Structure formats: C-alpha cells, structure tokens
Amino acid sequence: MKKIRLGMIGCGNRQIGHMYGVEEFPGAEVVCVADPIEERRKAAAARMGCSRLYRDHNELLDNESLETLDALIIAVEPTAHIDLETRVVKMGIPFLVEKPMTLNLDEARQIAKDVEASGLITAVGFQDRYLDLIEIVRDELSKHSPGGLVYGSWVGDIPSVWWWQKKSTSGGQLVEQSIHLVDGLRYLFGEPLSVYATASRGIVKPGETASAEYDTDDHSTVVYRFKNNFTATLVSGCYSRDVRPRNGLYITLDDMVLDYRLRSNLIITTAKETRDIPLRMEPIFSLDHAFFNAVLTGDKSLIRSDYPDALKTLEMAFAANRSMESGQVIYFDEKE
C-alpha cells in the first residue's frame, strides 16, 4: 500500500492531536516538520521519525515540493497564516488546516477562489462533522417536521495559548473556539438568514484572573435564524474557572429532544423512551483519515468541509462579531 507523505507546519498542542491521527493510520508517514520553537520541532520529528526539520513554513516550502511530500497538515495560531496557504495552493499541495483558517476574510476568500479554480483537495479542522453522533442527529432531523429551537453552549475557562487573550489575535472566543458549534449549526440546519449578537466584559480581571493584555469578551450570546423555522441561541464564555458547564447543542423538535453533549454522548428523548448513545469514535481520527484517504484516492467527496465550504462558517462567525460591535442585526444576503 502506498503511504501518504505528510509535512506538518506547526508542532504545538493542536498538531499533537493530528500526530495521533497519523499514528492510527498505517498508510501515513510524516516526512518533515516546521515550527519556530526548536524544542517543539525536535520533539515532533523524534516522535514521527522524520529527519527534515524547518524553522518555519517558508523554509519548509522553499525546500519541499510535490516530489517530496503528498500533503500538509497546518496547525498554527490564527495570526500566522499570512502567505501560508496562498503559497501552498500555488505549489499544488493538498492541505488540511486547523480552524480558524485566518483572521483575514479577504485573504480567506481569495484562497477559497484559488482552491476552487485549481481543484485542490483541502480540508478544515471542523472535526465534529465526522462524528457518528452528529450523523445520528442529521438523520433524526430528516425524519421530523422542520422547525424548533436550538440552544448551544461552549463555556469554560481561558486556554493557556498566548493568542487567546486578545481579540485582535484570536478573533474572540466565537471565532477561535465556539466556531466548532457555529459550523455544527451550518452542517445541521443549512445557511443562516440572520444573526444578532451581544457580548460582555467585567467578570475576568486583566492582570488578576487573566493576562494584563486580556481584552476579549468574557461571554457572548448569539442568535442565528435559519430557514424552516429553526432559531439557534449560542452562548460562549471563558470566565468559568472551577466548574465546567455542560456544553454542546440542545435541539428541541415538536416530538423529540436531541441533546448532543460536546464530543461525549447524545441523549434522544421522546414521549416513549430516552436513549443515551455514547461517542464511539475520536473525531480528529475520522477527520484526518478522511483527508488522507481523499489524497490517496483523489475522492474529494470524503471531505465534509473543504476550504471554500469552511469559509462560509468563518464568515458566519465574523458576522456575529460585527453584530456585537454594531448592535445591529446582520442579514446574510447583504454584501460587506
């Protein structure tokens, strides 16, 4: 069996998850890594058994090509995408990139156009799309009368990564973290009609319970309206340090409740029964393996969110940010 030769750009915690994905896929091998932190790239290279190490993505792309690798996994901070995917697309190298793909929508839109024009295989790290639990939710939604309310939440504490503390370097919690749930809403209910959002600060104390540079929102509430009478309220918060609330999507239909508990289990309740279905697969494995198989076979249908599709989710999240800032409802048929 031919092995897919992979390069890894970024060797931090998010990439470590993909390393597990590679290790669980017999037909994949890592042939090069890049990271500006020496100990991280050395640790990644030692773990994955490769000898080609680079200080950053530019050095990797200057020395590698389709002759030496088959695909890239890109897992870098939101502000580090400048000219990265643009170069990769020009080189014709398939890639999987973690979310958010960039904080620059104009850049993302151009990359999406270039990807579509080239036919390049791409994937974005919206791993929940690959969950068996989400497929069960989609199946149940198709069987019932359309319409209902959705409550989504991602509430916890502040992640340790440096970019998270500032909205200018993270996009805010909705863009950096809760975007997984934003994408879940798109995957389940289609494209939104409108969004209204609010945000608040004052719970987290910069310099005390957060870094002195902290300036992002402590919590936000976003209301997305969809076709077929679905309305979703999505709350995000990073102020809860000692207690982890239950997160996920809680969907109420006319005769059923679908309680998707984030990457854990799904509870389906009707008048006659309650079923508790546990998670049976690691979502990042399913995401990685779908991408690897797509590159090996050329079958792009295996990818559930490629770069052009993921752009719509990114735009959906940034539209909520614009609503937070303006206090206005944003309609998705409006041109920016």
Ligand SMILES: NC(=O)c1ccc[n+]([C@@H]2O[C@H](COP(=O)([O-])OP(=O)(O)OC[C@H]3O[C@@H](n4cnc5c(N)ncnc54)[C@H](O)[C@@H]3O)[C@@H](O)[C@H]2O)c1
Given for the second form:
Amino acid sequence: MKKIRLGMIGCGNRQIGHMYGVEEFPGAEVVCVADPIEERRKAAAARMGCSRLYRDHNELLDNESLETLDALIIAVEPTAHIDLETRVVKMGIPFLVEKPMTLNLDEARQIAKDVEASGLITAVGFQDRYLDLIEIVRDELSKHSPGGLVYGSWVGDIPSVWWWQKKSTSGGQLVEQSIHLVDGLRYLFGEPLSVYATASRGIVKPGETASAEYDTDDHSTVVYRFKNNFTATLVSGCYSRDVRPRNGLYITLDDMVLDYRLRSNLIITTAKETRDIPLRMEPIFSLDHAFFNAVLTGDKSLIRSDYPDALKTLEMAFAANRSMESGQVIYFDEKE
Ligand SMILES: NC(=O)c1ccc[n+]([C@@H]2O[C@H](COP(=O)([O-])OP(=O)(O)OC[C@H]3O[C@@H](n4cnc5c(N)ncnc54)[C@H](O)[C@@H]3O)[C@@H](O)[C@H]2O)c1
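Could I see the form predicted in complex with this ligand next, after the form predicted alone?
Let us now look at the entire complex, which starts with that chain.
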C-alpha cells in the first residue's frame, strides 16, 4: 500500500499529539520535520524515523515539493504563521494546520480565498467536531425544533507554553483555547447573528502566579446569538489552579437537556430517562485520519472543517475580542 509522505512543521507539544496520530495510521509516514529548536526537531525525526531535518518552515519549503511529500501538518505558535500557509498553498501541498490558524485575520482571509480557488485539501485542528459525542448531540438537535439556551465553559489554569501568557502572542484564551467551544457552537447551531463580550483581569498576579510578561485576560464572558434562535453564554477563565472546574456545553431544549462534558461524556436528560454516554474515541486520531484519508482518496467530504470553514470560527472569536475591547455588540451581518 502506498503511504502518504508527511512533513511536520513545528515539533512542539501539539505536534507530539499528531505523531501519535501518524503512528496509529499504517498508511502514513513522516519524511521531514522543521523546528528552530534543534533538540525538538532531532527528537521528532528520531521518533518518526526520518532523516530530513530543517531549521524552519522556509528551509523545509525551499527543499521539499509535491515530488517529495504529499501533505504537511503545521503546529506552530499563533504568531509564527507569517507567509507559511501562503507559500504552502502556492506550492499546492495539502495541509492540516492547528487552530488558531493565525492572529492576522487579513492573512487568513486571503489564504481562505486562495484555498477555495485552488481546491486544495486542507483541515484545521478543530478535533472536537470528530467526536462521537458531538455526533450524538447533532443527531438529537436535528430531532428538535431549533431554539434554546446554551451555557459553555472552559475554565482552568495557564498553559505552560511561553506565548500563551501574552494576548499579543496567543490571541487570548477565547481565540487560542475556548475557540474549540466557539467552533462547537457554530457546528451545532449554525452561523451567529451577534456577539457581546466582557473580560477581566486582576486575579492572576504577573511574576507570582504567572510569568512577569502575563498580560492576557483572567476571564471572559461571551454571549453569542445564533440565527436559529439559540443563545449561548460562553465563559473562559485561566485563573483556576489545583482544581479542575467542569467544562463543556450545557444545552437546554424544550424537553431535553444535553450536558456535554468536555471530551469526557454526554448526559442526556428527558422526563423519562437519564443516559450517561462515555467518550469512546481519541479525537486527534479521528481528525488526523480523516485528513490522511482525504489526501489518499481525494475525498474532501471526510474533513469536517477546512481552512475556509475554520475562518468563520476564527472571525467569531476575534469579533468577541473586539467586543471585549469596545464594550459594543458586534453584528456579523446586518443589524438584527
Ligand atoms: N487542537 C488542539 O487541541 C490544540 C492543542 C494544543 C495546541 N494547539 C495549537 O497548536 C499550535 C502549537 O501549539 P504548541 O502547544 O505545540 O506550541 P509549542 O510552543 O509547544 O510548539 C510550537 C513549535 O513551533 C516551532 N516553530 C516556531 N516557528 C516555526 C517555524 N517558522 N518553522 C517551524 N517550526 C516553528 C517552535 O519552535 C515550537 O517548537 C498552537 O496554535 C496551539 O493553539 C492545538
């Protein structure tokens, strides 16, 4: 069987997850890796058994082409995308890129246009779309007339990567982390009408409970209204230490509650019964394997969020950031 030849750009925390995805897929192999941090690219190459190592994405793209690889997995920090996907699209190489795809919306819009024009296979790391539990939620929603309230939460501590501590290098928690829930809302309830958001600081102490550079929001509250009569309140916080608050989406319908506990289980409650359904799959494998199969077969329908689709979620998250800064309601289309 022909294996797809993969290149990995960025060999940090997240790419390690994708390495498991490759190892679990007999039809894929990694042929080259790139990372400015020597020990990371060496460790990745040793683990994946490849001998072509590059100092960064430019060096990789200068030396590789569709002759030598079939697809790329890109997992770099949010500010490191400069020119990256633009070059990859021009070279016609299918790619999977981690969310947030960039912090530069203009750049993302141009890349989305170029991807659409070229018909290139792309995927974005919204792995929760591939969860069996989310499929069950979608199925239940399809049996109900639309409308209801949703409470979402992602509250925890500060991730260890250096770039997370500054809003200018991470985009803030909503754009970097809770964007998985923002995407979940879009996947479940469709396109938004408007957003209003607030944010606050003062709990986390830079230099004491975070790095001295910490300047991101400690918590935010975002209200998205959707065209199909759902309204969601999404809270995010990174001030919580030593405990694990319960996170996920709590969806209230006219005769049912869908309590999706983040990447763990789904509790469905009706007047007649309560069902607790555990997660049965590893989401990153499903995302990676959908992408690999799409590249192998050319079947783009296997991918649940490609670059142009993911741009809509990125726009939703950035609109919430704008509302946090201005105190204004942001409308996505015309006024309601
Ligand atoms: N889908 C998910 O659930 C999920 C989970 C964690 C992180 N992420 C996303 O993955 C991305 C990476 O996060 P991370 O935790 O791995 O960060 P990280 O800092 O651990 O790794 C990023 C790596 O990219 C390398 N890099 C930077 N510029 C590069 C370039 N020009 N060429 C090649 N390599 C370069 C860095 O040296 C670093 O090793 C972020 O966008 C993050 O939001 C997604």
